[in-house]
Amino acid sequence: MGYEVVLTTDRTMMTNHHGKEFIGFMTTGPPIGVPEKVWLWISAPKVKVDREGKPREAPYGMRKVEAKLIEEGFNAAIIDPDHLHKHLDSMKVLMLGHHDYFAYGPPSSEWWMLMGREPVNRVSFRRLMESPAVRKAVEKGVRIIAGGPAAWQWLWELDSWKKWGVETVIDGEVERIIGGIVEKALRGEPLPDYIYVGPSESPSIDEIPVIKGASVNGLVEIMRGCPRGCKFCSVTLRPLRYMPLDKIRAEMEVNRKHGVKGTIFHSEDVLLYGADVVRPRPDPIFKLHKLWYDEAEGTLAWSHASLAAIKYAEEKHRIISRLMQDYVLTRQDFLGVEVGVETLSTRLAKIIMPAKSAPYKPEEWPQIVEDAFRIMHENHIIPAATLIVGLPEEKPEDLVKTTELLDRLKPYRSLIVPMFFVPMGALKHRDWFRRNMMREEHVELLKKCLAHSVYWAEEIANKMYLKEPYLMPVRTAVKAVIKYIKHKVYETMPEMEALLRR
């Protein structure tokens, strides 16, 4: 059996990272200390597929599109990139999705500029588009549609857009429109080059389908949108919607049915599920986590949480400590999550992200960050924290303030990742931050972040991560890469500083 509508992506996305989501960050950088094949084996191993090439696990966003198309009666399926050739006779539409097609997003763009080498995600996607199967599909007249969170990047790659035969790029939430677009494509009708789906066209809860196949590492969306309104983020442009527990339960059941035991609650801020705007409420949060505890078999992770919500949730209701003691730590040693620090300058925080600290005042931001890091450390939550370097309103004193205050975070188990500013959200018309814009203050901030992250990465790898016996080779490889990076960083620090200052 072949499929008329095939959805796919490259290997850095079509993978489960050995069941460890943190390892996926390695796909945003160039291979360091090992050949690319080894780097990909560590960070993006191949997934199990059936005889048609359908993967057991696939990226969540693609699962949503697949489910919507199936519900609307299309003969559609996600296919692993190594198995596209099996469907060349039946394929009429090829749909692409990605978080970072061309490595223009953070932190890929930063690694690229700092290292002077293309990140593996960009190389891998180019390899897919220039593969015999995709070239043959183009020759046969298959209509290619691209979308996903990184759809905007095609506007910076017009030559590739034309060369690879991409007909349409869709930017935004597609549930309301995707069926009509695919129908036109199948009928041979002309399609617009670029479609932007604005907030007013965002789907309602009822229009968002339940996935039909398992998502990578059991990711399940619990809400869409964010009320904080940070200027550098595109998610804040979308309306806020909470997924009902029965829909969350149904997707967890789909994952479990297909052998994926772990669960990742996905939201821009997990603790705001069912919240009073930016104030976490105990009842919805505990019901959500009891659902996981009762229904799931494996471990839990959060995709994102805000530091202000962590502080408020614990200090007002003891939500964090109760969740960890009563549920999470009964099954696992720690909980992983991504958090946004962005800056420790109160002046800059007021301009760029005035509601990031809510319900607290922007002037309290540094103390909020420290309190939240302490709460996470005490409760075995390991954050991967982001800093944004080169924000449009940034001044040297902002960088100095951030660098100085990072010392207050040294005692807390965490990774801190500085990322060059990428124009998105309300700031999408501003200029990119590039290596040649770096000042002395930028260099000092990057050095401090690197020292912090290398120290804690060793601690985490040695005591808490990749402990399963079957992952021993991966753990050994990851520890070797960390050791190599640490050695090279300190061995070549003078040369690196000179390079960054050019």
Second form
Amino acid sequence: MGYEVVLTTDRTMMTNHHGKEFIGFMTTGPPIGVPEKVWLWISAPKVKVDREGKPREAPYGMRKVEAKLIEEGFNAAIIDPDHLHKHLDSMKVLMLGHHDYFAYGPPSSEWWMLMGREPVNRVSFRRLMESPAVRKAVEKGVRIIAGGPAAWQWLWELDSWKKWGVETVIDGEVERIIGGIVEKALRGEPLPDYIYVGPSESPSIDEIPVIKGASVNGLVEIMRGCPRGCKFCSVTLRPLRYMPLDKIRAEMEVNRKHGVKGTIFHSEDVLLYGADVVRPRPDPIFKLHKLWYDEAEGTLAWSHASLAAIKYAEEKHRIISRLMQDYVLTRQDFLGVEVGVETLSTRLAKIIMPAKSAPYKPEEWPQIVEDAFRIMHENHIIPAATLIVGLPEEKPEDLVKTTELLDRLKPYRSLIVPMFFVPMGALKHRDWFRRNMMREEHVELLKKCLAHSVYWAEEIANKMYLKEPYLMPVRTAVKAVIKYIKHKVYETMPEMEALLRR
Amino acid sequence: MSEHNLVIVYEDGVPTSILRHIYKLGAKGYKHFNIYVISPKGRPHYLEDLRSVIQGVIAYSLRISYAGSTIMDLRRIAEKLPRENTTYILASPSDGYREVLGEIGAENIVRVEV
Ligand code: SF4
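Just the form predicted on its own so far, so send over the form predicted in complex with the partner chain.
Time for the whole complex; same chain goes first.
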């Protein structure tokens, strides 16, 4: 017994981060202050598996592909990377998925540049591809297909592509086409080298299957697409699809049945579920959260929300405070979410993201950010916020403005992570980056973000996070790592500043 | 779905002007391109020169395959593809490619400067 089509990924993805998504951020950095094994134990513990090596929880995107293949009659399953050897006799196609195969995405690339060492997700993926099981599979002629949101990164790793025997890379929403590709692979027919699934091949809601096994930390997709219409964004070109409540309920049920109690609503912007374009509407949002409240046993998190939607939702309809009071805070102390601040310079906001502030004007961006942070703080929502620095359009005055305005966010419980826009190829040369891109204003901004995030990270770790008794060792380790990072980064700052002065 | 075949021949880099030709075909209603590449770089390294094309064509579906490196390889792929639904983009200074396409009666040939 074994599977013909096996889906897998490396340990940094095949894990539930102890049930705490924020800890997953650690998999995007190099080990700091502790050996890699300990770093991985904190950030990416092994998941429970059955006798065949099928994990209890697996990344959501891979669950969707698995479900589609099973529905189309393929003998397919997700297998934990430590158990691939059990399927070597039956395996004919090996499918890989990842959020960040080579650590070229944010925030891995920032960690890599600043610390000058490869992040563990990159190291761990390489280890998987060079493992005896994968090598053996390639020797036997198993056909390897790589996909997922980081598929594009293979275009910058062509030597690895060749060395590891990858045959096809697929980028995009695959539900409509994956059956045909796997069918061809099983029949031994040639496959294209690179597939980009464009908007015209986007699956309809009916073509998107319900997952068959649990997703990591109970992630459930509530919508696909984004109505904001930013330039150069492939998401916004695709049709906007709101998952019906029945479908969401069915996936929550699958998670619960497999012992995963928590729920993460996933969308580019959770508050735009059922919205009037970019204006959140109370009815769909309340129905969605009532569903969670009635049917789920565990806690809730949102994957992403936009600051403009947070402000509008609260100021227009009191959606945030009602949601938190009536539902979320009756079960948990806070709700985590990722948000994009990107810049606090109005000039730059107008150039790089004119649609992000809608329904407000781009000129109002700094005020939108501050209002949204206040609303979140008052309602116990903890954002992990990103700033984008180093864009070609950026001027020193934009950095100064952002650094100044960050003071206004000081009182609000949040983590703020600057992300550097780096030309590909520069990543492996830390000094190149420091010499050519880093300005004095960047260092100032980094210092401010660090002070803000360390202050709040300690506060959150002490009072709100990892409170469960069985997570005590993890909490201790996380706190020690925060302390060490604080110490280490302050230690390297003078070196960085000296380099800039030179 | 309206598909179109593109055969791209290059030796040393692909000019981004190729994007213009793809957009023009897109404006005619094609939403899906099967791209066949003739390049001396081999599989998968030929993709290095196509990165900006891939990242610039987010509105259309792409299937990209390597089709070889020689004039004979071009002849082989051109003989398989339908005449009226295929465009050949030559980003190579060598005349041999054009001649072979002329011999088999290929119709839509675009020459781009590298
Ligand atoms: S907000 Fe994000 S996902 Fe939406 S269109 Fe803009 S870049 Fe794309």
